[in-house]
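What follows is a single chain, given as structure tokens, in the form predicted alone.
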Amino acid sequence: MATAAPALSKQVPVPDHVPPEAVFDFDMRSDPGLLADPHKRMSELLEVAPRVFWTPRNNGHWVVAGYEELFRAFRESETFSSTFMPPEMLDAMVALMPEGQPRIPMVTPITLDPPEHGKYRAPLQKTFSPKAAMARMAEIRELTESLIDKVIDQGHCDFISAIAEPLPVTVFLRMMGLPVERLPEFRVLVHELLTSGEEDRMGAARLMRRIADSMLEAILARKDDPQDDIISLLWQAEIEGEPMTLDLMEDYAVLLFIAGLDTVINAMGFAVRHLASDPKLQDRLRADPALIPDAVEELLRRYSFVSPRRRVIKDTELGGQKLKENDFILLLIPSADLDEREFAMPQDFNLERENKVHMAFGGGCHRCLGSHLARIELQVLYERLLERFPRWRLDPDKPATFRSGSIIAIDSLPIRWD
């Protein structure tokens, strides 16, 4: 039975400073086009909407859809802040929490601007360095082989649940020092958080608290009994000479949990979906595996999937629009990486594309810390799939299903092979 599409969020009044021509009705969570074919819809937006527009959905916010405009927003943190809420809004939200309720994790350092962001990011730099990512290649290859072994004789599988989910999530849980057998439980928590609506900020706050609580036993255990994992490493870190605190440990853990349990899954899913529709590309990459790293980059550009938020902290102009202090903006990376002003024939997958500067991993000081590890995982996966699988194709009887929000995700991707 097909799942009913989520209802569009209610519309809010258009602020006085937003001109009528800047308004475009778009719901990042429930837009029917996004849920039917996400990147086709992203291309359509570039044809029918301004590169910077205001939508009345999800509490009302700006959407930055163009590459040039998005590139600027990433780099001007003095204007476009990663602090999602003005201090007075955060204080009001905390005041609504019942007395004695545990604190709300703040997902440090992603919610901080420079220079604070840099000092809180620093303890994680070595763990996610290119050298550290390369050191995990053998582990990633072994895990990939074992997942392929489980399905290759079946002639079919749901690629998301069979391979794309357990591969990066298992690697992440091992790195964190969290029990791999709790993978299904952890994935449900992340799914609930990423599908929560903008109108229910308190609900999202409670979910982050639940995520922190799900890791609390492991976090506390590593304080006195350190192991070879990220939680133990963070307990040993100091921030400007000050020892780590439990509150900050929870912030780090929740951030890593959200990023590690969802993002790479979708990069894998969209890429395998594209390859399923392009058997000649499969054959070309099989014949010349040295092309796989270039294929990884072009697939990331063609099917970017993350849309972070920023808050305007002083009046400014962007893409010909006047933005006011405390306006919110959604940085629509999936559309920016399809902007024909930046990429020639952006709909085409082109291994020989000269301009490979996509923004799938974000930009500026908040560029994805795990990008090196993600690239290794993607390269190993495509290499092993192409060597061991015959041509695979989409299952004609079971279409892929998607969800949307701050991350465009594939929930299911049935594929078949002979």
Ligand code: HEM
The other form holds:
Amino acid sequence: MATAAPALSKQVPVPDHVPPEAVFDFDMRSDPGLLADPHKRMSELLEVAPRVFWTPRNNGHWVVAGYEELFRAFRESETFSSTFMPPEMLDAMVALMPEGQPRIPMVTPITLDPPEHGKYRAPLQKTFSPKAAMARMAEIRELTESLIDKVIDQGHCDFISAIAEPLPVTVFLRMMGLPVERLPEFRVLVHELLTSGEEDRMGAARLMRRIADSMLEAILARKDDPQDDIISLLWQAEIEGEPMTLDLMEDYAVLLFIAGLDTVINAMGFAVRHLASDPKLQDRLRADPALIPDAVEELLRRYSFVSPRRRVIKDTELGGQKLKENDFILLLIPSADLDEREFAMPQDFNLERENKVHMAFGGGCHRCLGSHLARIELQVLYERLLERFPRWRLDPDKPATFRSGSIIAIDSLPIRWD
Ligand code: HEM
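Follow the form predicted alone with the form predicted in complex with the named molecule, if you could.
Now the complete complex, all chains and molecules, led by this one.
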């Protein structure tokens, strides 16, 4: 579902510690180049902006665009924190909430730092292990086949609404134990959250509450009547010997909801768009499906789409810039994975590339927990598409549409085949 491009956010004054040469005007949510052709713009940024720059948009923040700089930021959580405000400010905000106001869910553990983070990540590890992901393979294949069956004879489709959306989202909702028929409603909520502006923190908080409320019935139902799903498994988990609480269940559910509902779709969309414009690559993978796992990785690198945030918690230097405590930074993975200092000829799709260490799934302690599941979904999809579809191409009359923010999303991808 395409949304209108948001207006550029207003600019804030440049703080004293930011020198003029470090300033570059870039609006992650509504940069026109990003919305026209996201990864082209990401490459361009590396040429026209410093590797670490400060933008006056979206409340003013640093943007880390280079691979090496990003790598360090991911690993140094004692300097680059995942908490979005100092604990005392968070306490003060909570204290200001009117009595009886419903609580705002946190997205645990993605907004925590070590050692706290490890304690709350542990219950999720087992649920998202490689073994648990492999166990879903047959179901993913069956679902992929049934979605292909629906469109194969019509010669064209919008790949996003026909396959890239229903496939991973259905898998995720089934895994969670959430009703699949509510998929459209859930997707609207996650879109609203991911496109909500920096300026409206309370609006985002209210949305998080709505997201938690949308799952509350399922969460409560599983407490005393466990099924074979993640919500039931999490109820049985203990945090360092303490039983699970409803608040924490909400926090986990909201994080998984956001992480599960708008990620794999985009990986699929960008990859199928690339394949549509490279028929020789389609032929090569069709002739030799053993190359598909490497293709999955190279497509993830070429079209990374997540940009996490961090808060500087002690003054530091990064990429030659002086960052101060409480500065915010955006880790631009899509540009880092196109950094020519790290990847030779980064724009090329190259299955023989020596360096395959992309950062699409992040790095350091918050590295993506859903990566095993995502990789299996991507492999199965490419394998089935290449076997069932003849060469597909982009629809010349209907260009793809994109959305931008902390996730670069592809909202529609009309394709055709004979
Ligand atoms: C191709 C698809 C995906 C990509 C590219 C991706 C990317 C990422 C990235 C970059 C992070 C790190 C965020 C940070 O450092 O702040 C992350 C974290 C996370 N992802 Fe994914 N993700 C994908 C799919 C999924 C799926 C399907 C799930 C689960 C259903 C998932 C669950 C998580 C969780 C729980 C975290 C937080 C881990 C932590 O804080 O310890 N992801 N993901």
